[in-house]
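The data below hold one chain only, encoded as structure tokens and taken in the form predicted alone.
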Amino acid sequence: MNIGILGGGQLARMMAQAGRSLGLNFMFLCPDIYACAAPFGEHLCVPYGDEDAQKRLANWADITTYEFENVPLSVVDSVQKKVSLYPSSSVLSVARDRLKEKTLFRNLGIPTANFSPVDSLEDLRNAMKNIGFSAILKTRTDGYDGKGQALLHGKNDLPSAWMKVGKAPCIVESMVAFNRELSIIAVRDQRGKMVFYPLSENHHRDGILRLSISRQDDPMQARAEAKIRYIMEDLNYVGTMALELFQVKDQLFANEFAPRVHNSGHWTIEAAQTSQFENHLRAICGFPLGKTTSVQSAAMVNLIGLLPSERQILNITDATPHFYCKAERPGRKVGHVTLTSKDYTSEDFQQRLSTLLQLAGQPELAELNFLNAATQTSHN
């Protein structure tokens, strides 16, 4: 079977090496000269919006898929109405406009932080007399890994922030003082079946994500699986999905979901029975699902801006790289190591830890004790 996807980087190229067990082939519509899954199939090499390229990927592909967000819409638009798409191009349009996303949160009863509609500085002004301080200020579209950002602390902060954020259309929202940051992964197939993955806990730094735990067996995982749920059969969903919450005492927040298969998750190669990349192909493909449960106990570490040698990581026990092979750059992820244990509660397992992550450039984190759930308040 053929798969075609929109987008060419590290999500695509492990779709593609979990999609060599299935017998898949694979063709990348990216514009990246160095597009880093080019070598798991062909790389059509333009712009998205070359309609050439858009009726050759149709005709080639059986299904196809987008690895993130931030493929035009019009460009998925117009190779759904091609080609079998998933997830569809409705669930894009929720999924790559915060609004629109928010609102479906709330409209479902899943709690969310305060927030509103700003399109204007006189917008943001009158916003802030009933979302109040602290805030922060995201761009309805575009906006990942902390880009598209301002924090608010303050009447001051407004016309700066406004012109961090381009003038363009944002949402402001308030604050939340969480307990965790956590994310739950599902998968859900054409005829409506859905498996899940245990719950991870994550911790950013910069609005970028650094180190994902995977916690079996969490007391909230319950509470996530029926709000992902929710969401996944409203959209009538078909693919990995991600949603990432706040868990503020005995209560989780939603903060966003995302359409694809997610960096939270990729502690999934090496610790679940089937990776989340191997079961968004199942999905999507039709072919029955995989297992998701873990004999195994699992962080991921990710790699920012710099590798460290191979040689080093792999002195650590029971320690895999991943490198994408992308020019190293401040802020940009080039690559992730995963950890795995079979004994959750061993000391060994915190000090492997620690180790990887003073080794990733993470010494803050790496003083963190992670065998229990930790308890530290901020805001992505």
Contents of the next structure:
Amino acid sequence: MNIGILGGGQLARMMAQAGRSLGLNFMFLCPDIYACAAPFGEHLCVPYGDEDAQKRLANWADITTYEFENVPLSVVDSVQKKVSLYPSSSVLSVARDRLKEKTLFRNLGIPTANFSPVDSLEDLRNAMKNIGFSAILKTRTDGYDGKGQALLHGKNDLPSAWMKVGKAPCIVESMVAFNRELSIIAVRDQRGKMVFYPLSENHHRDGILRLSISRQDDPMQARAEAKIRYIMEDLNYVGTMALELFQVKDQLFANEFAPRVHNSGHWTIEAAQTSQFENHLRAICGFPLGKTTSVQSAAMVNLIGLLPSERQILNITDATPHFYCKAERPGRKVGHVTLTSKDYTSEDFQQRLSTLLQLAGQPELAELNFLNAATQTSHN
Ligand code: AMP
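Previous: the form predicted alone; requested now: the form predicted in complex with adenosine monophosphate:
Shown next: the complete complex, the earlier chain at its head.
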């Protein structure tokens, strides 16, 4: 089968790596000449809006998908008219707009931070009367990895925050004093069957994910599954989805969902029976879904800006590096490492994780005690 992907970054690359053993072929439409998925298929290196390239992709592919939310919606719409595309463009139109997304959560009865739409500085001033400080201003579309966001601690911050987000349509939301950040990854097939991965516990700095730990038998698992199930069923979703959550005591607040494979699920390559990448492909191709059971405990550490040497990483027992072959640049995800163990509570695992975090330039995360999830506090 031939799979067309809009986008050619590391998510497309890992999808294609997973698809090789299923005998799938790949074509990527991506304007970046250095698209890191390119070695794994044919690369159409033109702007997304190039209609000839869209036609070529649609004629060649049996099924299409996208690897990130910022592919222009008009392009996704146009490809979907020519060939099967999952998740559908109507899903993408919700996922790429924070206002539509939070409104969906609210309509489904899923708790969120208090939020309000903002289209002007005056709107922002008015909204803050209800939202209260501290709060966070986020562009409705095109934000990722902490970009398009500004923190609001007091009235004096409002004009500069409005400038910082480029006066673009936004939402403002209250800061949630969470105990933990979690994400649930689930996959839904074309007949509505769903499978769920064990929760990931996530640690961010400056809005960028640094570390995810797989949590088998987490007490919040069933509640998280119920929430993502509502969303996937409501959207008649097909493929892999990630739902990012804030845990406050024993309540879960939805932050956002990603209509795709997700950074917090990269550990599934080494530590789950079927990876999130393979299951996404199985779902969109109409194949039976694979089991999501963890075969071992895992932690995933992102390599941001700089790559340690292979030798340094491979000196750590059971560490598997994934280098994306992208140029090193501050704040850019250039790779990740998955560390596995029979038991994440063992001294030995904690020690190896601490060494890996130091190598990845995250010494302050190495200080955290990951054994006692209940004591984790917000550290943004
Ligand atoms: P987002 O782009 O919405 O995924 O935000 C990136 C990260 O910023 C989240 O994973 C949190 O660590 C933090 N963050 C975003 N929104 C909030 C919020 N309302 N309250 C607390 N932290 C937040």
